[in-house]
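Consider the single chain below, provided in C-alpha cells and representing the form predicted alone.
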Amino acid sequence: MSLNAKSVQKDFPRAGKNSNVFTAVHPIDFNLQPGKIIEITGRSGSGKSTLLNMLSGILKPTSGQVLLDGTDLYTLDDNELSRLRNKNIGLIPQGHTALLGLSILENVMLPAILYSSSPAPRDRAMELLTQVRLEEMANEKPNELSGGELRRMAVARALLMSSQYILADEPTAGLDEENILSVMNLLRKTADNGSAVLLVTHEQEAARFADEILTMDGGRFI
C-alpha cells in the first residue's frame, strides 16, 4: 500500500489584497515510505500543516491528487473517505480533539468503535495509555486533563488501529522533555514495526528519531 501526493497545491482566498488567493502549498510531489519517520520542519506558515492535512484526507487540494493505494482520496464520498481514513491513517491533529462526554480510555478506543461490530480492543488501548504515561487517568474525562496530557491521549488514539500511515502534527507540543522522549520513542517503534510516519514539528529533539528531514518555506520544500 502507498500514500503519495501528486502535484498537490492549496490556495486560500484572501480579501483586501492585490492577489485574491494565497498559495499555502505550491505544487508538491511527496511519498510516504513504510518503516521510516519523515520529519517536516520550517517556520510557522510555511505550509507544513496544510500539506499534512491534505495527505490525511481532511483538506481538499486546490489541484493535484492524494493517492492511497492508487485511490484518489478526494474522489470518494464522505462516508467512503471516513472509513478508508479510519482504517489506514492514524492522525494526530493540532489542538485538542477529545470527545468531552467520553473517558480517556473510551476516546482512545473510538477509532475501533466507529466502524466495527467487534469488541473494542481495551487491552491495546490500555497498553498505549501506559506507553504515553496516562494509564492512571484512563477513567477520567478530558476536562480533567492538561493540554499536554490531551496531546498524549491523541497519540495513543492515533496508534490504536496499527495503521499503515501515521500523520502527526506537532505531537509533542506542550510536553516536557521526559514526555517528548516517550512519545518520540513510541513513534520510532511504530515506524520500526513497518508503519510510515510523517512528523510535522518544531522540536529539535525530534530530529534524532527521524530517517529523513525536509524543510518547508513559502509552501515549498527547500
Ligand SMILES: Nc1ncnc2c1ncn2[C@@H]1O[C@H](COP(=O)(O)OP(=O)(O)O)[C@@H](O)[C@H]1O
Second form
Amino acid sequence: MSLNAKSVQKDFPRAGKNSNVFTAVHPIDFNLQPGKIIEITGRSGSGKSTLLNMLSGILKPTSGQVLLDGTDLYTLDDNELSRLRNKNIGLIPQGHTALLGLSILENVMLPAILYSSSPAPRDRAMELLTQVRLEEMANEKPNELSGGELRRMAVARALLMSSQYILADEPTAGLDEENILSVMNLLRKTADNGSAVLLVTHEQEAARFADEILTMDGGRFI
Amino acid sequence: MLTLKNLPVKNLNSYPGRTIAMLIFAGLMSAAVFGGMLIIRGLRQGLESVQSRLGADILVTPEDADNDFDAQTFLIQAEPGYFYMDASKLDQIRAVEGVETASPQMFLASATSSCCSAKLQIIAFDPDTDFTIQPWIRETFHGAQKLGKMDVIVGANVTVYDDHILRLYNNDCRVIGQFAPTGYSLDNAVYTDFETIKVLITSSFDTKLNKYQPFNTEDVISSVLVRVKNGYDAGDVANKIKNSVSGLNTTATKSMVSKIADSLSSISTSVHVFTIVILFVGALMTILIFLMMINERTREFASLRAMGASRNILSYIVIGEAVFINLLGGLIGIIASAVVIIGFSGVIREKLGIGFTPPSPRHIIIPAFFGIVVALLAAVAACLAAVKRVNRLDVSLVLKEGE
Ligand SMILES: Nc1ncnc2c1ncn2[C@@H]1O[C@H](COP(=O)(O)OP(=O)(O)O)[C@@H](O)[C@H]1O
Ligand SMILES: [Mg+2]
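What I would like now is the form predicted in complex with the ligand, since the data block earlier showed the form predicted alone; can you produce it?
Expanding to the full complex; the earlier chain stays at the top.
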C-alpha cells in the first residue's frame, strides 16, 4: 500500500511571455506513509497545492509519475482513474466545494453514491459531521453556512470513504482555534487508524499533530 | 434519499429561476407542436366531414329566404332558420337539363319555450330520394338504424338525456342515434324524415310558435339538393335552374366548401410559421439558459471530479438535468394546450370562422408524442454543448479560482 511521487515536475505556461514556461514544482520524490501525517508548509505560491493536486490524480505532471500501489495514475483512462480515486483518495481541495442543491448531510454522503447503488451511509456521515461539530447543520443548505463551516463539511466528506490516502489542502483555513483542534484531532485519528495523510497548511498549531514536517519554497523542498 | 439517479433533480432545486425559465420554453415548444397539429387536424377533419355530408352539387333555396339563409355562413352559423317554397318547384327543377337527382328537404326550428327541449334546427329528408343524410346514417350506424314514426337522429352538439326523448312542439320524439361531430352547424341539428316533420310543423302552428301562417304541409318544401349529371358543370346547371324556375336561389356547394378550404390553408400556413418561430426561439433559449446554468456551476462539477466522479457521471448529471426539465416542461405544455384546445374549441371555431372538431383521446397520442420529442431534442441540443463544457474542465484550475 503506497502512494509515491517519482520525480514529478509541473510547468505552467507563463502568462504574457509566450513560449516560456514557469516551473511550479521542480522534480520531487515523495512518499506517503500509512499511519502518518506528513505536513507541508511554505510560503504562498511555493508549489504546495500543485504537488498535492498531482498526487491526488487531478493534475497531470509535466514529467514524472504518481504511483498508487505501483500503478501510474496518469496512464489510467478516466473511468479507471476516477473509480480508483473515489475509493482510495480522500481529497480536501482548497476553497468551497459544496453542491448548492444538496443539504450538508447529502453533500457529505455524495462520494458514496457515485459508484454504488446501496443506500447512502447516513450514520457514518452524521458521525463525521458530529466530529467536525456540524451535526446541527446536517439538513441545512450550503448557502446558509459560513466559509469555515463549509471547510469542515469538506473535511467530513473527504473522510467518508475511509480512504487509504487523505490529501488535505489547507483544511483549517479560516477556522477558529476550537475548530482547528477538532479538525486536527480528526485527521490524527484517521492516520492512527491506518490512513496516510498529507496535510498542506500554514497553521503553526498543526505541527504538533504531524509526524513529519516538510517545507517548500520555489517548487522545491528545503 | 440521495442516489445518483435523483442527483440531477436535486441539483435543479438550487436554480429555480433558470429551471422555471427552461420549463417555460420546453412547454412552449411542445405546446406549439402539439397544439398546431391538433388544430390543423381538427380543421381538416371538419372540412372532410362537411364535404361528404353536403354530398350535393347545388343547394336550391327560395329567393325570399334571404333573411334566413346565407350560403356563406350556413355551415358555420348556429342560428336555426326555416323557410318554405311551393312543392311543385321540385318537379320543375328535375326537368332542368343536367340535373341527375333532386331531393327535397324540409326545415323547422324548435322554440325556446316549454313545448320544446331546446331551440334546435330540424332538418327532414325525403327517404325515397335523399342522397346526403341517409348515407351519413348508414355510415354512422352501419346500416342498422331505421327512422320510424316520430324518430329522430341528432347532431353531436344536441344534448340527449337518459330517456332518449326530445320534446318538440309537445311531441315526444325518440332519439335513436347521434352523429359524430363535424365541427359545423350540422352538429346542432335534429334529423328526421318528412312524415315526422309534417307532424311537428302542424304542432308548431297549434302552439302558435311558427312565424308563418298555417299551410298544408303536403304543399311545401324548404330546399332542394341537386346532384348534376356527369359532364355537366355545377355552376352552369345552377344558373339554368335559376333562369328556368322562378323564385329560387341556387348555391354551388363547391363554392361554400372551397371558401372553407381556402381559409383552412391560410390558417395552417400561419400555424406552421408560428410553430417554427416558437421552436427556433425555444431551442435557442433552452441552449443558452442551460449553458449559462452549467457555466455558473463549474465549481460544483470540479468538486464532483475531486471526489472521484468520472466524466461519464458528469455527463449523466448534465443530461439528466436537461432531459428532466424538458420532459416535465413538455408534458406541462401538452396538458395546458390540450385543456385550452378542448375547453375552448367553441371559441376557436368562432375565431377561425371555420369548423373545428375537438380531437378524440385517440388522436391526441401522436401529436403529444411529437410535442415531447421536440422538447427532448432541444434538451439534447443543449446537452451537446454543456457536456463538452464540463468534460473539458481543468479541475485543478477551477478549484483554485474559486478562492
Ligand atoms: N493552473 C495554473 N496556471 C498557471 N500557474 C499556476 C497554476 N497553478 C498554480 N500556478 C502557479 O504555480 C505556483 C504554485 O502555486 P500553488 O501550488 O497553488 O502554490 P501554493 O499552494 O503553495 O500557494 C504559483 O506561482 C501559481 O501562480
Ligand atoms: Mg495552495
